[in-house]
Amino acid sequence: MPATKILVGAFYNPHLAEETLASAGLIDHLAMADPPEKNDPYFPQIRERFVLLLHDYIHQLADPIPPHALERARQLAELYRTPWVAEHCQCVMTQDGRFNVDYVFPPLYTRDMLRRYVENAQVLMNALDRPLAMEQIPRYFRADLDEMREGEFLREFFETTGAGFLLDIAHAWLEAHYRGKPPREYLASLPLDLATELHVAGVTDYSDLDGPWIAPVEPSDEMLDLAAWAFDRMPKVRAVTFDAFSTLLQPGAIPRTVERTRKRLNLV
């Protein structure tokens, strides 16, 4: 576990916001999932009471990210003063542009893939003047079309743009699950080393995929204790976040799992 102070926080819900500011103090930091509202009260105490973080979709980064969406990150990234900002590996449209597909569903771990990949996030980091840092997305169903292992596309994406690994441990459960593997054996593909952020989450059963998935309900103990295992093999990890966005959160949920994280993590 590294020694510097890391921040512990969740993702900003707006309905959920004289909470969220009386929990100053437990909440370091909240991730920025929308933009704010203009007729948003709590805002401008928001910006001044917590770091911000970019967690916005600005584009998938297996297409050149037009001018206009580099101008709204960029706008966003000095509104929030963010530190870095973060992205999904994710493929939300086609090439062609002609069909949006979903935007958790991630792309094909290709050779040219990982170039677009490559190219794309190196012109967004110059754009916004900040690191990034990338968040892996779980299959549900598999594609057999693969030219590398998930683990190596990442490792080599971040060795080659700098950029660092956000870990999202429930999408990390998630792909164990539908793969049929250990949860920690799977993780131990990934490169854990070169994390930077560590997303905590929940799931629930969904009766349209007949299975798990990622929900806006708080981490089970499970889930906390296989986070713990992977941030103890997470060297540069900066920060952990409760990524739940939702207006389906009942109040006391994100104090209650910031708290539970903050004491399974030793970071009280």
Contents of the next structure:
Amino acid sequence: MPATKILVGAFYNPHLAEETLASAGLIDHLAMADPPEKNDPYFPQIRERFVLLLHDYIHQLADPIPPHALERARQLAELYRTPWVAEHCQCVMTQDGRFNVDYVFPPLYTRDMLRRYVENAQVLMNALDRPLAMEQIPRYFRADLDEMREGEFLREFFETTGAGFLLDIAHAWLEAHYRGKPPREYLASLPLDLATELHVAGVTDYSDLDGPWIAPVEPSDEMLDLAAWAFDRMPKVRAVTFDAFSTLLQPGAIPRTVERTRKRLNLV
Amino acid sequence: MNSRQAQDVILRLLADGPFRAAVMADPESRGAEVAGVVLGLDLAALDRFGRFLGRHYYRERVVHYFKYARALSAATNRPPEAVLKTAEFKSLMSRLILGDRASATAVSDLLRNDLTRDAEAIRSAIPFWDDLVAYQSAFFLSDALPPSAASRPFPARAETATLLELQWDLPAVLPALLRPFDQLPIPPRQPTRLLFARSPEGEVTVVRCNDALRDLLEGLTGEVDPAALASRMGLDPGSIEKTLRQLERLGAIIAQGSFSSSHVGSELADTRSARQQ
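The form predicted together with the partner chain is what I need now, so please give it after the form predicted alone.
Full complex below, order starting with the chain above.
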């Protein structure tokens, strides 16, 4: 754990803006998953009171980023005055644009894919002139098409580009769950020493999946314990974020989770 | 096949229900290369994830595009997203292709049926209910990917450009429907025509559409020179060029190459833009 102040925050959920503003002493930063609505009356205050982190979909790093996507990211980065930008380690759209799952989904971990990610991440970082953090994404089903392990892919990506690792603890728990591995053993295979941001979140069961998956819910105590275990192995971490962005999120969930996170990670 | 192409096969398996069903029934049905990718996948789990993605995909869009119906669901007792848990939607899932216009139409039909069937009590309380459902359905459909357009010599109205005729001036009250209210905001009862357009980047915009704009759009077949069209409609050729550029940016028309810059003249009747989030 580094000596400098570590930000603790959440995602900006506009329907909870009043509560978020009232919790300004508790919440340091807000991650922005969507641009603010033009008629959002709270956004000017939100922008003044909190550090804002760009955590929107910019473009998948598997493919070259088109100019309009770079320009949109540049405008958002300036609007938020974001200290770094985040993208996901995902590949969700076919190269011809015909098929898009419109949901986070990881790439195959191959040498060719790694080369593509490195090239496109460098273009993005140069265009925005800001550091990049990339979040790992779990895979629900077995795909025996990888050439390298996920941890190797991520480490090589971060070491080559200089980007930071955004570890999502719920994603890690799910990846371990569907691989049948103990979560701490799986976490140890990831480049925690290069992590600059930590997401805490919960999971819930889905009937379509016959099991748990990502959900905008509060983390369990077990999940926070796992986050604390990882956090102690992340010397470069700069922010811890409650990752929940949904109109389903109820009042109270954000301040309660930020407070629990602060206590569990000794960031009070 | 390289790994990026293999990734595309996996993405199509997840997004394209009929493709997935065909490959699950016979992995060789789409060729040896696809079969080679499929060999490394847990297809039963992939199928579950594909269904999960399908439900998630349409839920996101129902929540976004039917937000006014959602805001009124305490009064109507018909939250639009409930349709995604019905047997009708479940039976549709294996036939859906994410982003596809025909699939979006099928889901939109389910939504419209669910929201407007036996809805006399709702119409008594919310007299503009049918218009509101039609407005949101048009938005929902506009989000779908456009069909590939045939090359034409002149600008043509995009197939995704939709004109909607309403009995109520809905845009006048839409923001108010999302805020708390004691009395339901009622829009003026007056014929209102809206144009829905999808930009190449996927942004859906709605603008008011007067008679001149409607006639212009209907005249843009791709086979007619805009200058000749302007002359026939008695419009100023210079301003028509500006209007065509605006319509192209919105995605309402598809232009081949540049518009002629030789046109000069008067202004096309004003159209007020009302871009929606």
